[in-house]
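Take a look at this single chain, the form predicted on its own, given in structure tokens.
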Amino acid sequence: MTRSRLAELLLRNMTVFIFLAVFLYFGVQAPRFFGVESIANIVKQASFIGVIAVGMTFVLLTAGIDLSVGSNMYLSAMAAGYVLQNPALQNGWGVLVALLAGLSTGIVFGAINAFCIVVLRITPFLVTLATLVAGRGVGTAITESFGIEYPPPYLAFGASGLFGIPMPIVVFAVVVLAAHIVLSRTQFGRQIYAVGRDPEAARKAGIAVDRITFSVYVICGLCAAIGGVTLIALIGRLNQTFGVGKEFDVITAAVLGGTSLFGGAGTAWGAVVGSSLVQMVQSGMIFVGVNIYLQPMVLAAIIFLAILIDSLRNGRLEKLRRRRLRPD
């Protein structure tokens, strides 16, 4: 294997190496970290961020960004909660109606972002920053800062499983598999990559760039809603802080998983590795007794590391591609 090939392999799989190094470090520092229960809990907790990171991957592939996923989670969970306040719906069918209400809210939220970006031509960063604040404000105004309690049938959904696998992990697996098929096996997926690499070239090739852009924000909205309604089924009570700051974990997970902030590069499977790494660090800090006031600084360092890796990876890979194209 040539040095350039080896360098490319290392750059493309940097997150995997970091993942293994972090896992071994925390395991050596706290042997209980290697326990089956600990690992299962990490995967379960990572599933919520991972589901939304899959949606964020779609957006990042088009060189966009969605900062509003935390507010989307909150509003979607709130919509499901209000449906369940009706005594006639506090049963199995009511849970299904509540889930549909929550997912519909997420789709509408994503469509609002898409409309402002595609039709009004406002920068994605500004649009989603605005809807981040506005969404939280709308939710607070509706609930008047009061919490929402969820009935036992809804909590039973969150505690259920399939073949012994917890429901959050099942949902995560289904979302990742569906996203992988869409991105790697469909024309729509290929068009997303094309738009992210060069939107003007994609437009000249006959790709409906606006339609693709609109679609990815709706998909991200749906994934944020899935994460919200699934997580709240475990917590059981919605309060004003639900979903706060999750957008940073989601973006970090997606970028650490190999999705480029510059668009055109990334996979759905990367969200699995990235979200697991973020959750592993959060859990590992608890195992080794890191000061609670220092933990946000560690997470901030991880966000910086994700951006740095993405920048170095893109710069280096571009140089390697140019070198291969250069005639001997």
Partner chain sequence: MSDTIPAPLLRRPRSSALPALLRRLLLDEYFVLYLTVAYFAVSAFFFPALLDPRNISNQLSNVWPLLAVAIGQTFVIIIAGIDLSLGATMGLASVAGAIVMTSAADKLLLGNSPVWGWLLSEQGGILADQPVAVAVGIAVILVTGGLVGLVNGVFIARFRLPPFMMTLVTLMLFSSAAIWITQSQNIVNLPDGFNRLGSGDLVSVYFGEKVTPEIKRRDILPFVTYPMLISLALAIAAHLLLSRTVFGRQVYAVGNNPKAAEISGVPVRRTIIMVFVIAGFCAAVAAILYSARLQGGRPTIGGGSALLDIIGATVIGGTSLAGGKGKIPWTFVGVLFFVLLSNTLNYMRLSAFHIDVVKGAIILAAALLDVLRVRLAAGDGR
Contents of the next structure:
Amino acid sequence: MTRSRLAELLLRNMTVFIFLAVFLYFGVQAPRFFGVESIANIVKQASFIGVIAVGMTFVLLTAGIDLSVGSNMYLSAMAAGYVLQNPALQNGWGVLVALLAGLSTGIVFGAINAFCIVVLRITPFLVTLATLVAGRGVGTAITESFGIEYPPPYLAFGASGLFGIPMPIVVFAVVVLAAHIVLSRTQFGRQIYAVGRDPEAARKAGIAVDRITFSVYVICGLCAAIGGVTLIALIGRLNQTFGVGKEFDVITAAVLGGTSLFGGAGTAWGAVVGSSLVQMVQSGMIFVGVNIYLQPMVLAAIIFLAILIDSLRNGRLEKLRRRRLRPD
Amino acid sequence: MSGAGLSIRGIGKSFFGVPVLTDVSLEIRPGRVLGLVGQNGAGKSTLMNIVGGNTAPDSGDMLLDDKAYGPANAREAERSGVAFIHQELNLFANLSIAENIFITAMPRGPAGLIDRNRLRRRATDLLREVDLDLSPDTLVEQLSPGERQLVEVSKALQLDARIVIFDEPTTSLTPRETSRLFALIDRLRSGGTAVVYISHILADIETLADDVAVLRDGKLVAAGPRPDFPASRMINLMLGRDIDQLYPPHRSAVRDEVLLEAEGLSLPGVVKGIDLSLRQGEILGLFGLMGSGRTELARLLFGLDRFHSGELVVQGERVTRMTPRRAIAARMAFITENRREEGLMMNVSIAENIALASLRALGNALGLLDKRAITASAATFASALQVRSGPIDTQPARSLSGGNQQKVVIAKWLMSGPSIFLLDEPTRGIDVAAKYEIYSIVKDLVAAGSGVIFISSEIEEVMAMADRILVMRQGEIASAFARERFSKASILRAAFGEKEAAA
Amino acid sequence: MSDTIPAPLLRRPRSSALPALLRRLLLDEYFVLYLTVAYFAVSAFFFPALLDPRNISNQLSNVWPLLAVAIGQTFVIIIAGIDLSLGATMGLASVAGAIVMTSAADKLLLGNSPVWGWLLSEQGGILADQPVAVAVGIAVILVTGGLVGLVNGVFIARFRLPPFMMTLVTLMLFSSAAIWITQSQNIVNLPDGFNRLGSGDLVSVYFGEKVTPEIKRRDILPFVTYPMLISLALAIAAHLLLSRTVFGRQVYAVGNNPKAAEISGVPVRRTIIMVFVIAGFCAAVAAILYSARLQGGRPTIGGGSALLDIIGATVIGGTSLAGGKGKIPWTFVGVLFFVLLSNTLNYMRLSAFHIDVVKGAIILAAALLDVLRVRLAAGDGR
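For comparison with the form predicted on its own, provide the form predicted together with the partner chain.
Zooming out: every chain and molecule, the one shown earlier first.
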């Protein structure tokens, strides 16, 4: 029993161990890595992935998946960018309008996914794979693959902060806090966990399963848009590859954070840990000077590790469930 | 008398073009318990699923307290005061007891957030009402089947429902839990709630019900006050004919050769120290409560799970690591308790289902198959077992009745030519007539020299069929009974443990 | 309450609402074949150039490699899986084979490659200019494909990783590996014997006037080609394997109900692994055809919209994403449809981006058709 306890402890806290190991490794390789500036930078970079990973957590909790977040980021940033091309809107109000336009785009994008999944009943990975490709197609067709420049007021928004905390981190904190409250303190949130565990039982228990499934994809779409419009405010120029492949980072972050691909388990906090880890590895590889061709392979290996751990954890839980005998 | 309660008027429903309910009219009155009986497939569950909002009727309507009632889903039904406690529980193991009870009606505080204190308090009150001494924060995954059943009941209490439907609620309960449940139903009744109680256990109906309604083949054949329905009449109405015997006569066919022997078989947390032996021509009954480890033992014997220690000797050969393929090669067959999930390929033809366990034997040296030969050979097994179906090479398994599906599963195993049969709840969910056919098939098997391990939670069934009964409790064989020592009371006592039976 | 969805939309469409004829048509095994023929007829009316023998010859040459890899996807989808890594497999296999066969490599471009100096040099691969180069090169491609499939299969079967997730990871891993090995370059200078596999033809037709005694090579239009023979042979073998063998039945059984299959003695894990190996092998065959036609090993041959084409062609053919149902002839029809679709989209002068949008929509439509069929076949369901 103690051995299996230990194994479970390891599985449960694997991310923390990996986190420490990776941190120490890069630190030893490049001592500058331990610097306050470097760490602050990692947290800032992690916040974009993290915000979207929070949205992904909602989807994963229902045992779904959203592969289209990268294209969603692109389209949302593009919508904000087009609004800001209007000279009359190149001011504070314009920034607000642009943000609203970007976020609405993300919500619509998420709603399209949700519609195909909930109403047409098509498998989530296929729907979002199709919208991943089609979404970027729509975007590049509209921009004709030209870049979009963002005016100074928007860049100022990107560089702003609250009490000295950079804007992206503030946004991330707000999103995580809101998600945490929704997931743990509202009926809607608790019902998401129920749906992910057993959708059929949820339906019979009187939970509006379709409505909940629909909502999580919209929430994920919104989070992708938040990530898109904030990240682009830092970069200042939208090019064709903005957001490409981000679905990998986001899913990795969520799963490393303890959210299961099999549904019903996960927290908003997990996204913080997971995204920091992903970003730390990415920044660390640049710090240490890993061959750029090798970097995606390292990331792939980390995703692999994440899903492997998740699967082992899930299989273990299932076994425990099956073994439960009638207690005295 | 009319007016109050639920009036079901002329309800009809078809699945796949087959009528499951025809013109059923029924009154469910407040302050009374209606016992709803009928064979499996008679339409009880479909009828109650319509009342509970899970299924929409094709025709007919319902009145709830004289107002039109037609719930689009379970939630609408609950809002109208109709609670349905399903046989398979709708609980979420990853949530706490309190969250499960209030999953659609969490008490909310000012900001719309869950008021956890109120949630806990109300859950505690409800748990006290069902006499369950647990913290409301306990995760449901830590509960026993019986405790889960009671949580499900407290969920219905929470709704303050005017109509509560129980679908086979006692299958996973200990006697003490059952009496608790009955006391609770009593209280509901005196509080003016209408209760619908579906059960196969006619004794329970006799204890509880004020009224009885009998369904057969989707039609209401009789309804009235309980005293008019002695058990014998209920049975006759359910079957539609007089039946003199439920089981074929017992005749021992036991021979000396041992087919299967287990010694000290253990898997931590599942079973421990299992000793058993099965001889040719023997029916070895395996009885125990849900969760006592019966199915788990069968899975170990068949190699679906690996045992950690102990020995297994099959047909004289020692097996250290069993796998399903080795089991089949050693001429074993496993008819699982769950046809739909583990027995059949629902969308595939009957013939292909029957051939599945014999594929390797059917292929030639190159692994090539002759489809026509397979269909022909499947057909002989299907007709030997009297599977009632259309063309077996095109008709999918899902279109068959439960009894015929079970026969297809048996035919599949017969085709592989086994001599050791593990039957796990072989008659669950099939009607009485088909049950009798299954019993006869089992008798034929042992007469021909096969050995059968017969797992069942219906004690009468095991007692009627078995030559010997092993009783399992908490993963161990609690005791063994030779046929001449069969006694319902002592077998049950062994299954529940002395303490339970004393209570 | 967030009543976001109007209730009527959530009701399942009633099958009885569909006219009987449409219902029969939708359920017909070869619905997509009729659709393809009809679409061809209509498009040919608008774009007569579609019927030009040159175009037909050209389009057919696009059919064969796609068919080869779609066959592999069909196996995987029948067991209710999906393989997103087939395109990446093609890229990696193509590169691996080319490195063995190439007869010269540019140090400027490939000097940083991890294989430079031991497998690859300015004199080409280790078998450069050897007579066995082609045979070994092909073997390396096939083995690479099979190995990638093995990796996918083992982790999916053994650790129960969701197939789409596992193959998403290998898609990323192996496509970046192929790019890393080649430093984003193409490996050219392949032996003629290999290149001939992509262009060699048995039956060719010249449609021009017979006035000049010398006919230019490009005016001769190949119809029966090596790729055609290779792909059709693969298709026939795959079809027989699925429909006539014990293994084939086991594949369907695993797709229909893995639990029942396991209890009935089907080696479920081994079947899953074999299916992914077959898929990798098929992708390798496609890699051979593409690399030979392009006369080079390219890390990106399976990139871009290949991912959508491979899934789309298989699913639109009728192989069900729910598993347990699918046939090679269906996939053949699906491939024809997809190539025809790309062809007409090009005639419509749509940009590559628009084409992606259309293909994405077509895949969703195919999946929707699948869902609809399952529901129609099951009657009204609950």
